[in-house]
Structures are given as structure tokens and as C-alpha cells.
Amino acid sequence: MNYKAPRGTHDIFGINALGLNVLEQKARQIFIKHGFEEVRTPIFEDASLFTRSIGEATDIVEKEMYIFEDRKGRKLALRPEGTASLVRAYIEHRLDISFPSGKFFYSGEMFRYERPQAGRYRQFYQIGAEFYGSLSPSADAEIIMLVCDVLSSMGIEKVNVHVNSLGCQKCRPLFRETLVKYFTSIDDLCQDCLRRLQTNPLRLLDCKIDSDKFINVPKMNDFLCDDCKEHFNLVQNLIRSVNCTYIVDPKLVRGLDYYTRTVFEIRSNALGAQDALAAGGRYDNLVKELGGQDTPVVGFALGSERVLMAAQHSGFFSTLNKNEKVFIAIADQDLISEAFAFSIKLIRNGLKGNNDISVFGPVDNKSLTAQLRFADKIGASKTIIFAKAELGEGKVLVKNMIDKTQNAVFIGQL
């Protein structure tokens, strides 16, 4: 039987694995500069954590969660997103006391059962950051700039920053009521819209099927209370102050119920219809709803696969530094011990003037010709050959695999 990766999953190797590592490293460096601390959470949690935080009427909970029972009948779920787990950890371990700055970041695999598309998988990677304990619009602006800095570090400069405000518990109910009246007057809504009209009417604004029918749809900005309006205006002033261009998008909503006030999405010009790279916003009520103290939060998550696709379009992959490959060969089989000891020393200390190397070999029971063919196959730039005559003089043969020239070099010079 020929086994294949399950539908919606993918193996990451070669340049893509290198790109993912670079993305995670660059994001970590930027987060740390902003004072964020790393938190790693389990990939599965009590299923009710997600149904309660994300919202039972959301697509994620209704259609996309991987839920299973363990041997004691406890209902668990693979995490579909990172925020709920981080909030749970924040409450459980009183991170507000251990880390009073309230800045945290995470990375890792998430799981959603949805139709695979370009850059969208059922097991996928996310990187996110969250700022706890601040109601200030400056926290919103910092999170938005944090995303822009991570994308810029990957060579992604041409992006569109979309922002909106979803209001608060004081002003959103009237907007929701007005939306329901508006959408009820429209004929032939799709099945998703009819369902959402009863459970989550704000999500109709995000519909890709019926959006052309929504002419003169009510805008949340017209219903914002004074506090929410002032907050949103200050967020815009702050991101303008650092020359961040943006679009106020009244149709921008988030698919999770916990969002309040600021929401944003950053899209790439290079990816066509599936163009969202990162998204986030405020969720000021979530910590309290999950049993913690009344704590405001603003955060974001980016899709690593999508970001890597955009980075590839920008030519970033061509700039990735690959280690120089060096192969250790033996012309005489009984020199395997000397060659092996040298290879380990080379791995630990590098070549003189170059520590960015990958070392292959030595291998026994292969002719020197076969070893050199393998060195070519793996793309080695040079092969260091142990031969009895040269080794007796404290030398090895160094073969340039590009121009095929070869010289005897004292081992100490390497």
C-alpha cells in the first residue's frame, strides 16, 4: 500500500522548511524587541474552551473543529486557533503577576477541517502575539505595526492594511438589530447567509456569494458610541504617525465572536483571491468570559504558509543563506577513523573563515569515484579527501567540485 499525507496536510522540507524557520526566527526577534514573552500551549484542549470563546455559531465551531474523546470519555479538540489557549494559560498560571507587561507570543500548528485551498491547510502553522491589560489605542497600533514589521522582514512590502471597528457591548446591539432588518429585506440570500442571519448577522458582511447584493448596507461607524469612535480615531492617528497607509473597511468583520472595537486584516497584492496574510483586533471581554479578571486584550495571528507564499513572490527565498556543503571522502578505507574525527571537528568548529557549513561523510565501502559522484549529487562545493600519501605529510586533498581543481593542503590550514 502506498501511503500519502492526509488530505489538507502537507510535508514541509527543503527551501520551504528553511523559509518557515527563518519566518519564525525573524518574528521571535521582532517580538522580543517589543518586550513580548513566548508561551507554548498544548495542541489539544478541552473542547468547551473553544466553543465558549470562539462562539457556538461560528463556522469554526459548527463545521471545522477536530473533536475527539479520550479513554475516559473527556471531549477534547485540536486547537483551531491560538488565542483561547493563551487566555486559558494566562488565567491558569496568573501570568498577569509573573509577567506584568502582559505581552506574549506563540507559534505552532493549528487544525481546522475546511476545504483545502492555496495556502490553506487542515493542519497549518500560525504565529501570533497578544497584549494583555491595556485599553490604550497605542496597544492596537503597536500590534498592527508588529505585523507589518514581521512581513517586511520577509521582504513583503506591498500589503493592504484594512481596519474597522466593531464597537462594544453598548453600541453593537443597535447595529446588529439594524443589520438584521436590512438583510431580511433582501431576497435569495445564500444558505450560509440565511443561517448566519439567525446566529451571527455581522458575518453576512463577509459573504463572498451575496456581497454584490448588499448595496447601501449599514455601517458600524454610524452606530459607534462616543468612546468607541474616539478609540478608533486615535488608532488611525497613531498608525498614520508612523507612515502606515491603511483602508477603513466597513465590511471587515472577524469570524470569531470574541472581537470588540478594533479589527484589522493585512492582505497581500500578490496572492489573488486568497490574499489574507494576518488578522487580529481587540477582545476586551474574553478573559473575563473564560473565568479570569476583567482584562482587555488586543492581538493578531498570521498564517505562516500564506506569508511564505507572499515572500516567495517577493523574491525573498532567493536571498536565504544556505550553508556551504562540504563532503569528507576517503581514498583508503582504513582512514575512516581519521576522516570521521576530522568531520566532527569540522562540524563543531567550521572551516577557517566560514562557520556556515554543512558536513557530509565520510562513508565506507564505496569507491572514491562513487563518493565524488555523491558529493556532486548533494551539491557540495568542495570535497576533502583523506589519502595515505598526503596524510603522512599532515595534508589532505581539497577538491573544488565546481571547477574540479584539486590541491594538497595542510590539515591545520583548514
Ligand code: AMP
Given for the second form:
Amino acid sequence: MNYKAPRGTHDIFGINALGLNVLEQKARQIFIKHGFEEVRTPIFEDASLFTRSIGEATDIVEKEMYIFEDRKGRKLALRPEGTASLVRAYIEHRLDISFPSGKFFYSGEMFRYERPQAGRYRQFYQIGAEFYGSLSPSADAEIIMLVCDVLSSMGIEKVNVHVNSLGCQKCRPLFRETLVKYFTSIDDLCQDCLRRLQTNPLRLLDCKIDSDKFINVPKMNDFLCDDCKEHFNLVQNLIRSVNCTYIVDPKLVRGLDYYTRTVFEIRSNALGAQDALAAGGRYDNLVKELGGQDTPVVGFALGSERVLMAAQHSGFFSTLNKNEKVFIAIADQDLISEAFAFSIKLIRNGLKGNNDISVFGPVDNKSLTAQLRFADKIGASKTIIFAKAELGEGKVLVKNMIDKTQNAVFIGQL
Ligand code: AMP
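Now that we've seen the form predicted alone, could you pull up the form predicted in complex with this ligand?
Below, the chain from earlier opens the complete complex, with every other chain and molecule after it.
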């Protein structure tokens, strides 16, 4: 039987695996500079944690969760995103009391039963961070700048930063009511819009099918209470003060229920339909709703695969894996142990002080010609050949694989 990776999943290898590693490392360095600490949560949680936090009437909860029962009949779900788990951990370990202004980050696989397409998978990687305990607009601005810095560290400079404010529990209900009235007056709404009109009317704003029909749609900005308006203005002033170009986008509502006030999305022109690299915002009620102390939070998640696609587009991949490849060949099979010991020494100590090398070989039972062919195939720049005559004089042959010249060199000089 031929097996294939399940639909919507993908194997990551070669330059993409290297790229993912570099992205995670760079993000980690930037998080640490901003004072964030890492948290690793389980890949599965009680399914109800996600239903409760993300919201019953969201795409994720309605149709995208991987839910299963364990042997004791517990209803569990593979995590579709990182925030709910982090908030659960934050409350469970009483960090809301001991560490109320905590800054935490995470990275790992997320699972959503979505229709697969370029840039949209059923298992994908996210990197995210959450800043707890600050109502200040500077926390929102810091999170937005942090994402921009991570993208820029991957060579992605040309991005569109969309920001909006969804208001708070005081001002959003009137906006919601006005929206419902407005949308009820529109004919021919699509099935999704008709359903969401009852459950989650804000989502109609970002409907891809009906958006052309929506003219003069009420804008949240006109409904913001004074506090929310001031907060949103300050967030904008702060990001402007550090030269971030952004667009106020009244259609940006985000798919998850827990957002309050600031929401943002960072998009790339280099990608196709799935152009969102990262998204986030503020969720001031989530910790309390899940049973913790009243603690405001602002956070984000970026999609690693999409960031890697944009990084590849910007030429960043050409800067990766600059290690020189060195192949160790044996002209006489019985020199395998000398060659092996030498290869380990090279890996540990480098070649003439150069530690940025990758060492291949020796391989057994292959002719020297076959070994040299292999060295060419993997892109080795040098092959170090162990041959009896030279080794008798304490030397090996160093073959330059580019110009094919070859010299006998004392082993001690390498
Ligand atoms: P969200 O958790 O929906 O706010 O998404 C945050 C980011 O994760 C998005 O901006 C995307 O970059 C990425 N993302 C979300 N869903 C997927 C998916 N199904 N496949 C790949 N990346 C995704």
C-alpha cells in the first residue's frame, strides 16, 4: 500500500525545514529582547476550552476543530490556535496572581479542518505571544512592532499593516444592533451571511461573497466610546512614532469572538488569496471569562508557513545554509576507520578553523569514482581523499570539486 500524508498536511524538509528553524530562532531572540518567556502547552486540550474562548458561532468552533474522545470518554480537541491554551495555563498556574504583567510566547503546530489550498493547511505552524496585565495602548503598539520586527528579521519588509478597533462591551452592542438593521435591509445575502446575521453579525463585514453589496456600511469607528476612541488613537500615534505605516481598515473584524478594542492583521502582497501573515489584537475579558482574575491581554499569532513563503519571495532563503560541504572519501576500503575518525574530528573542530562546514562520508563499498560523483551531487566544495600511499606519509589528498585540482596535504595542517 502507498501511504501519503493526510489531506491538508505537509512534510517540511530541506530549505523549508531550515527556514522554519531560522524563523523560530529569530522570533525567540526578538521575544527575549522584549522580555517575553516561553510557554509550551499540550497539543490537545478539553474541547470545551476552545468552544468557550473562541466562541460557538465562529468558523473554528462550528466546523474546523479536530475533536476526539479518549479511552475514558473525555472530549478533547487538537488545538486550533494558541491563545486559549496559554490563557488556560496562565490561570491554572495562578500566574494571574503571581505574575499579572507577564509576557509569554509559544510556537508549534495548530490544527484546523479547513479546505486546503496554497497557504492554508489542516496542520500548520504558528508563533505567537501574549502580553498580560496592561491596558495601555503601548502594549498593543509593542505587539504590532514585535511582529513587524520578526517579519523584518526574515527579510520581509513590504507588508500591509491593517488595524481597527472593535470597541468594548459598552460601545459594541449599539454597533452590532445597527449592523443587524443594516444587513437585514440587504437582499440576497449568501447562506453564510444569513446564518451569521443571527449569530455573529460583525463577520458579515469581511464576507468575500457579499462585500460588493455592502455600501455605506456602518463603521465601528463612529460608535466607539470616548475611552475606546482615545485608546485607538494612542495606539496609532505610538506605531506612527516608530515609523510604522498602517491602514485603518473598518472591515477588519477577525474570526474569533474574544477580541476587544484593537485588532490587526499584517498582509503580504507577495502571497495569493491567503495573504495574512499574522494577526492579533486585544482580549480584555478572556482571562476573566475562563475563570481567572480580571486581566487584560494583547497578543498575536503568525502563520509560519506563510511567513516562510514571503521570506522565500524576498530572497531570504539564499542567505540560508552557507555551510561549506566537505566530503570524506576513501580510495582504499580498509582506511575506513582512519577516515571515520578524521570526519568526527572535522565535525568537532572545523576545517582549518572554519566551523561553518557540513561533513559527509566516508561511505563503505563504493568505488572512488562513485564517491566523487556523490560528492558532486551533494554540492561538496572539497573532497578529502584517504589513500594508502599518501597516508603512509601522514598526508591526504584534498580535491577542489569546483576546479578539480588536487593536492597532497599533511593531515595535521587541516
Ligand atoms: P488566526 O489564528 O486565525 O488569527 O491566524 C493567525 C495566522 O495564522 C494567520 O494570519 C495565518 O498566517 C496563519 N494561519 C491561520 N490559519 C491557517 C491555515 N489553515 N494554514 C496556514 N496558516 C494559517
